[in-house]
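First comes one chain, alone, set out as C-alpha cells in the form predicted on its own.
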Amino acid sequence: MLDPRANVSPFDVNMAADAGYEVVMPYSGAALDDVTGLVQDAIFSRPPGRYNDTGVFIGGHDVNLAADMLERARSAMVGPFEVAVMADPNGAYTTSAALVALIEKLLRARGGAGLESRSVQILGGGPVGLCTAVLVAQSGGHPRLIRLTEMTPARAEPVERFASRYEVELPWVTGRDDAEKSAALENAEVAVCCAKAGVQVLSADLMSRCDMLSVAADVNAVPPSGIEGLSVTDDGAELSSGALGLGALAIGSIKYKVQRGLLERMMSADRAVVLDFPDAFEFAREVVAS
C-alpha cells in the first residue's frame, strides 16, 4: 500500500485484510519518485506468472497525484513480470462510482433516463466531487462544481488538470451563502453534497425552492446531514422536497461492495489489471443492477 500521507488509511487496510490478502504492507510517505522502485522491488521477487500473489494499491488525498502514481506504476512493470495496481485515493474512486450509479438507478426509476443531458450540480471540490463530476460528465451529463468557498489559482489547477487528465468539462460557481446556492441550483436535476463530513450545506428552506430537483444525495455519515432532512440511510426516500435521498450509508453499502470487489479481482483476473475509478464505476453499475 503506497501511500503520501504519514499514515495509510486504516479503513483501506480492514477492506485489504478481509478481502483476503495474507500480508499488508503499507509504505507511508511514499512520493511518487519512489514508486517505480518499490514496484519493480516487489515484480522482481518472484518469477513471471505470479501476478495474482502481489497486488499494489495507491492512496492518499490528492486525486491528481494518485493518477500520476497510478501511471508511474504501470510504466513499471517489466516485460513478463507484472502485478495488479488500483488507486483509491481517500475513497474516492470507489464511493465516487457508488453515488452515481445509484444516482442513474433513482433517476431512472423516476423518469426512465439516465444522467445523459441531466443538470448535476455538485458542493463541494474535494476528491469525491470530482471524481463524481467527471463520471458524470462521462455519462452524458452536465456536471458544475459548486465552490463553498472562495475559488482561488491554486484551487482552480487541480480542478483543471483533472479535467484534463479524463478530457471533460468541469464548469464551476461559487456557493458561498443560500442566494448562491439558490442561483446555482436553480436548474438542478441532482444535487450532490460532498462537502466536508458535519457541515450543513443545504436547508430545507433552499431544497423547497428547487423546483427540478429529482434527486439529492450526501456522502458524509457525520452529523449533521449534508442536506437538511436527509437520512444517511435513504436510498430513495422521498424528501419534503420532492426530491428522492440517498443517505451517506445507502452509498456506503455499495462503496464498500465496490472496494473489496475490485481487490478481489486483483488476486483473480486472468492477467494483471490495473484500476482507475471508471473501472470502479463499471464494478458499481453490476453491484446496482444485481
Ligand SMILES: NC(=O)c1ccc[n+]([C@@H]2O[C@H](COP(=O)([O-])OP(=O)(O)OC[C@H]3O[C@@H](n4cnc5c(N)ncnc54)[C@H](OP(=O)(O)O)[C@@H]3O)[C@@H](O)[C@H]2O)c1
The other form holds:
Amino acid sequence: MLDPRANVSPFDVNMAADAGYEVVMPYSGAALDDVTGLVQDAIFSRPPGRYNDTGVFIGGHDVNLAADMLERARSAMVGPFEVAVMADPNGAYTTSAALVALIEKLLRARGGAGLESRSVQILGGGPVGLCTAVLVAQSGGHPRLIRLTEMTPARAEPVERFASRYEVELPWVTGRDDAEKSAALENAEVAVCCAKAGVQVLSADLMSRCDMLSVAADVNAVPPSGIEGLSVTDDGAELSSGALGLGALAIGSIKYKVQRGLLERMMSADRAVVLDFPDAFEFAREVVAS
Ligand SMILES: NC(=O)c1ccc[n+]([C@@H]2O[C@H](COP(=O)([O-])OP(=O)(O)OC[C@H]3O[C@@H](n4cnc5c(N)ncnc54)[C@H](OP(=O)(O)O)[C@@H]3O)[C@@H](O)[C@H]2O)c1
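Moving from the form predicted on its own to the form predicted together with this ligand:
Below is the whole assembly, all chains and molecules, this chain first.
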C-alpha cells in the first residue's frame, strides 16, 4: 500500500485484510518518484505469471497525485513481470462510483431516464466531489462544482488538470453562503453534498427552495447530516422538498462492496489488472443492478 501521507488509511488496511490479503505492507510517505523502484522491487521477487500473488494499492488524498502514481506503477511493469494495481485515494474512487451508480438508479426509478443531460450540482470539491463530477460528465450529465471554501487560482488549477486528464469539463462556482448556494441550486435536478465530515451544507430552508430537485445525496456519515432532514440510512426516501434522499450509509454499503470486490479482483483476475475509478464505476453499476 503506497501512500504519500504520513499514515496509510486504517480503513484501507482493514479492507485489504478482509478481502483476503495475507500480508498488508504500508509504505507511507511514498513520493511519486518512489513508485517505480518500489513496484519493480515487488515484480521481480516472483516469477512471471504469479501476478495474483502481489497487488499494489495507491492511497493518499490528492487525486491528481494518485492518478500520476497509478500511471507510474503501470509503466513500471517489465514484460511478463507485472502485478495488479488499484488506486482509491481517500476512498474517493469507490465512494464516487457507488454514489453515482445509486443516483442513476434513483433517477431511473423516478422518471425512467438516467444522468443524460441532467443538471448535477456537487457541493464540495475534495477528492469525492471531483471524482463524482467526472463520472457524472462521463455519463452524459452536466456536473458543476459548488466550492464551499475560499477559491484561489492555486485551488482551481488541480480541478482543470483532473478534468483534462479524463477529457471532461468541470465548471465551478462559489457557494460560501446560503445566497450563493441558493443561486447555484436553481434548476438543479440533483444535489450532492461531498463536504468535509461533520459539516452541514444545506439547511432545510435552502432545500425547500429547490423545487426542481429529483435526488439529494450526502456522503458525510458524521453528524450533523450535510443535508438537514436527510438520514444517513435514506435510500430513496422522499424528503420534505420532494426529492429522493440518499444517505451516507446507503452509499457506504455499496462503496464497501466495490472496494472489497476490486481488491478481490486483483487476486483472481486472469491478468494483472490496473483499476482506475471508471473501472470502479462499472463495478458499482453491476453491484447496484444486482
Ligand atoms: N459514505 C461513504 O462511504 C464515504 C466514503 C469516503 C468518504 N466519505 C465522506 O465524503 C466526504 C468528502 O470526502 P473528501 O475526501 O472529498 O473530503 P475532504 O477532502 O475532507 O473535504 C471535502 C470538501 O469539503 C469542503 N470543506 C472543507 N472545510 C470546510 C468547512 N469548514 N466548511 C464547509 N466545507 C468545507 C471543501 O470544499 P471546497 O473544496 O469546495 O471548498 C473540501 O474540498 C467526507 O465527509 C467523507 O467523510 C464518505
